[in-house]
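Below, in C-alpha cells: the form predicted alone, a single chain.
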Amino acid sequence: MKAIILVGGFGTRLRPLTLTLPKPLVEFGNKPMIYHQIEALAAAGVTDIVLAVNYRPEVMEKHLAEYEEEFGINITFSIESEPLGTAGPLKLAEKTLLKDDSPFFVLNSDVICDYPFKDLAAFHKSHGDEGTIVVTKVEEPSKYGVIVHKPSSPSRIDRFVEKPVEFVGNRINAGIYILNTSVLSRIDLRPTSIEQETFPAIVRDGLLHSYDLEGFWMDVGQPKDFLSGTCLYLSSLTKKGDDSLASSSLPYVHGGNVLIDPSAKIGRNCRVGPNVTIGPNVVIGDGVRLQRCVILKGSKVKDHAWVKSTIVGWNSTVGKWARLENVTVLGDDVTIRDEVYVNGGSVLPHKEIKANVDIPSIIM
C-alpha cells in the first residue's frame, strides 16, 4: 500500500519551535511527530510513503533515511515550488500514487490519534466506492465543518455543512483519508482544496463514505493544541498500560501520565505531573513543580521553578524560582533568568528573558 503525508510549509502556528526544526521533526511524546505516523503506516502494511513539502526538505532527509531502514519502507519527497493546498500535492505525487491500482492513504502531518489504518483499509474495501474520510465526534460542532450522512446510509456522505448554526451532526473531518487512484483524475495540478473541491465532487456522485474514529484525536499544529494533544496521548498510553510511562510509585510522580526519557535527571522533592513529557538529557533541579508541560531535549529547569501549560524548547534554561504558564513556548536555547514570570510568552530562539512577561506576547 501507499500513503501521502501533507507536510506543507513553514509551520507558523507552532513557532518559535519551527524556526529550528521543520514541524514534523518536533518531538511529540519524545518522538518526532512524523515518526508516529510512519510507524503506524508501516504497521498497516504501507511500503511507499510520499512526503508533500514546500519547506526545508533537506533537513528531514537524514531522519527519514533512518526511518526507511528501521521500518523497511520507501520514503520519497514531493517538493512543491509553490503551496498547492491539500489536493494539488496528490496530483504532483501522481507517479508514485499510481505505482499500482491499490488505494492510498492521505493524512495531515499535524494529526495525532490512534491511527486506524488497517481497519480503515478493510472498511474502504467493503463498500467499494471511491473514498473514505475518517471522522471524529466533537462537543461543539458549530466551530467546524460537519459531515452529514444520507438518511438511508450510516456511512455514505450526503453533504458538508460549514460551522452550522443549527445542529445537523457532530462528526468532523479528522484529516485522514483513503482514496482510490481514480480520485487523481478529479484533481488539477494547481493550488486546490481537497475539502472544498475534490470531496464535494465525489459526494455529488455518491461515492464518498465516512469512518468513525475510536479513541483520542487532536490537530496539534498550535501550541495550545499541542499541549492538549499531549494530555490525550499520555492518557491513551496510561489506558493501554504502556510501560514507557514513569511509574506512579516514584516519589516525584504526581497524578500520573508522565513520560520521562531514561537519560533525564530529576532532583529532590519535585512534583511532576499530571501530563508531563521530559525529553533526553533534561536536568530538573530540586523542588521543581511541573504540570501539563513538555520539556524538550537538553533543557534545564532549575531549583523551585514552576512550569505549567508550557513547551520548553531544546537546550533552554528556566531559572530558579521562575514561573512559566498560560501556553508559554520557548524556542531553542532560550534562557529565563531567576525569579522571572512568563505569562503566555512566545520566545524566539537564542533569547534571554531578564524581566517579567505579564501579558501574552511574542518576544523577538
Second form
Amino acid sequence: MKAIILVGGFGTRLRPLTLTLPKPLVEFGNKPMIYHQIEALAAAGVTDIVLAVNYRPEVMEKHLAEYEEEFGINITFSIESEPLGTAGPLKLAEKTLLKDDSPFFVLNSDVICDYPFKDLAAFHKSHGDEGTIVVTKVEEPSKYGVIVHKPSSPSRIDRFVEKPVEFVGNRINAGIYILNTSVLSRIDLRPTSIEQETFPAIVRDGLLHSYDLEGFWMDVGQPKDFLSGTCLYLSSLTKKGDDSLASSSLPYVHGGNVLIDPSAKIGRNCRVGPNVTIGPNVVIGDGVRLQRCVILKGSKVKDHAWVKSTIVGWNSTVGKWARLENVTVLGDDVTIRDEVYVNGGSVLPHKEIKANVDIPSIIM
Amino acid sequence: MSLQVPSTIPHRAKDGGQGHASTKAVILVKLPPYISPREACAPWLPSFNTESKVEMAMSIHSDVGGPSRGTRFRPLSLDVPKPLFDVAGHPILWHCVTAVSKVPSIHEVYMIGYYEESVFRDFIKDASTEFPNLSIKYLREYQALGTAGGLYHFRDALLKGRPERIFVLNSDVCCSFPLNDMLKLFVDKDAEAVILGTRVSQDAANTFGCIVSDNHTRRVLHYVEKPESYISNLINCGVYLFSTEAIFPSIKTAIKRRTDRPRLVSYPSSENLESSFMYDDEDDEGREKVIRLEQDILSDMADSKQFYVYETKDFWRQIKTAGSAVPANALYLQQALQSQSKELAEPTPNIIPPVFIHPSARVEPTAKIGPNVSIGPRSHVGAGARIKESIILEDSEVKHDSCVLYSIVGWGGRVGAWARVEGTAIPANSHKTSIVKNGVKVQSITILGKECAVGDEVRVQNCVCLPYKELKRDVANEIIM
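Based on the form predicted alone presented above, generate the structure block for the form predicted in complex with its partner chain.
First the chain shown before, then all remaining chains and molecules of the complex.
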C-alpha cells in the first residue's frame, strides 16, 4: 500500500522550534512527529510513502533514509515549486500513487492520534466506495467543518457544513483519509483544496464515507496544541500500559504520564509530572519541578527551576530558580539566566534572557 | 529603667556646666491621630539628652499631609509601628539611636511621638542596656503637635540641664546620620542651625523640602517645602542640629504668627489663591498647635538665622511606604558590611553578603541567600530556597526550592515549595517605591502581611497582601484584601 503525507511549508506556526528543524522532525513524545506516522503506516503494511513538501528537504533526507531502512519501506519527496494546497500535491505525486490499484492513505503531518490505518483500510474495502475520511468528535463543532451523514446510512456523507451556527453534528474531519486511485482523476495540477473542491465532488456522487476515530486526536501545529497533544499522547501510552513511560514508583515521578529518555539525568529531590517528556542527554538539576512540559534533546534545567506548560528547545539552559510558564517556547540554544521569570515567551534560537518576561511576547 | 535615669542626669548636667557644650537628641516618632491604636503607636519619638549639653530629639513621625497620612506603611504598620519595624536585623529606631550614640557629647535621647507609652517600653529597655551611656525617654504627645510643636511642648524637659544644642532626627529616615560631621560644621560656622541635605535627581526634588545654599559658605539662603517648580536638587534629609537659643524662640514666633492668621502654604498666585490658605487640621483647636519644622520654621530660619547645610554624599532614603523598608534594609546591611559588623552572616558560596540571619533562624545549607537579605528570629529557610533583596520577618517558613526576590515576608509568613514571591528592583538612586506596569501603578516590592501563606508553586508578583490571607493561585499587580 501507499501513503502521502502532506507536510507543506515551513511550519511557521510552530516557530521558534521550526526555525531550527522542519516540523516533521520536531520531536513529539521523544520521537520526530513524522516517525509516529511512518511507524504506524509501516505497521499497516504501507510500503511506499510520499512526503509532499514545498521546500528543499535536505535536512530530512538523512533521517528518512534511516526510517526506510528501519521499516523496509520507500520514502520519496514530492516537491512543490509553488504551494498546491491540500489536493494539488496528490496529483503531483500521481506517479507513485498510481503504482498499483490499491487505495492510498493521505495524512496531514500536523495530526497526532492513535492512527487506525489497518482498521481504516478494512472499513474502506468493506464499503467499496471511492473514499473514506477519518472523523473525530469534538465538543465545540461550531469552530470546525462538520460532517453530516445521509439519513439512510451511518457512514455515507451527505454534506459538509462549515462552522455551523446551529448544531448539526459533532464529527469533524480529522485530516486522515484513504482514497481510491480514481480520485486522482478528479484533481487538476493546480493549487486546489481537497476539503473544499475534491471531497464535495465525491459527496455529490455519494461515494464518500466517514470513519469514527477512537481515542485522542490533536492538530499539533502550534505550541499550545503541541503541549495539549503531548498530554493526550502520554495519557494514551499510560492507558495502554506502555513500558517506555517512567515508573510511578520512582521517587520523583508525580502524577504519571512521564516519558524520560534513558540517557537523561534527573537530580535529587525533583518532582516531575504529570505530562512531561524529557529528551536524550537532558540534565535536570536538584529540586527541579517540571509539569506539563517538553524538554528537548541536550537541554539543561538547573537546580530549583520551575517549568510548566513550556517547550524547552534543544540544547537550551534554564537557570537556577528560573520559572517558565504559560506556553513559553525556547528555541535552540536559548539560555534563561538564574532567577528569571518567563510568562508566555517565544524565544528565538541562540538568545540569552537576562530579565523577566512578564507578559507573553516574542523575543527576537 | 526609668528610675535610674534621674540619678544620672544631674551628674551629666554638671559635666556640661564645666565647659563642654552639651547636645541632646530628639527623635520624632510622629503618628497622626485617628489611626487604629496599633498604628497609633508610632508618632513622635523622644529626644536624647547628652552629657555635654547637646540634646537630641528624634521625631518618630510618620507621613504628614493628605487624608491617608500615616497609613502608607500598611500593611506592615497594621501589626507593628513603623519605627519598630526591623530592617537589617534591628528596629528602624535602633539605627537612629546607634547613630546618636556615636556623638560623644550626647547622653540624653528623647523620643517624641503620638504612640502610647507601652509601645516603646521594650525598645527603650533593650536600647538602654545596649547603649548604657544614653538616657532614653519617651515623651508622649496627647494630641498631634507637628514636628516643631512637639519640641516646643516638651521644652522644659528638653531644656533641663541647659543644653546648648539639640539634634532633631525624623525616625522615618534611613541614612548614615553623619551627626559628628554636622556638629563640626555647626561649631566651625558658629551656626544657629545645621540641616542635613542630600542631592536627588532634578525631577524628584519637588517632592521634598528644597534647600538653596551658598556653594562656598554652605549657608542656607532659601528653603521651600515641596515647591511647585524646580528650585534646587539639594533636599532636606529630616535631620537637624539647632542651637536651643535659636530654635525655641523661632517656634514661639511661629506659634504666635499662627494664632494671628492662617498659614500661607505657598505664595499666592492667580492659580492657587483659593487653595493657598489652608488649615492643618479639621478642628480649630488642633490647628493652632500643629507647627511643623518643615513648613513653619525652616523658611524663616533661612532668612534670619545662621543656618547652614551639611551635604551628605552617603546614602539617604525616606522610609515612607512599606516597600521602602527593602532599600532601607539593603542600605543598612551595606553599612554594616563596610564597618565589618560581626552581626552579619559569614559569606559562603550560598551566602552572598551582606546578609543578616538571626541566630535563632535556621537556613538549610543548600539555600542561597543574599545579597541584602535579613532573616528574622526563629524563621526557617528550606533546602534549595533562594532569597535575594528581601526581608523575612520572624517565625516565617520559606519552604524548599522556593524563590523570594525584592519582597517582605511578614511575621509568621509561609512561602510554599517552588513558590515564587517577587517584586521589582528599585533602581539604586530612585526614591520611588512604585512602578507603572501595563499602565497601572503598582508597588515595586511585594509585601506579605502577617501570617500570610503562599501555596506550593504559586507565584506572587508585585502584590501587597494584607494580613492572614492564603494565596492559592498566581497573582500579579494586585492588592489582596
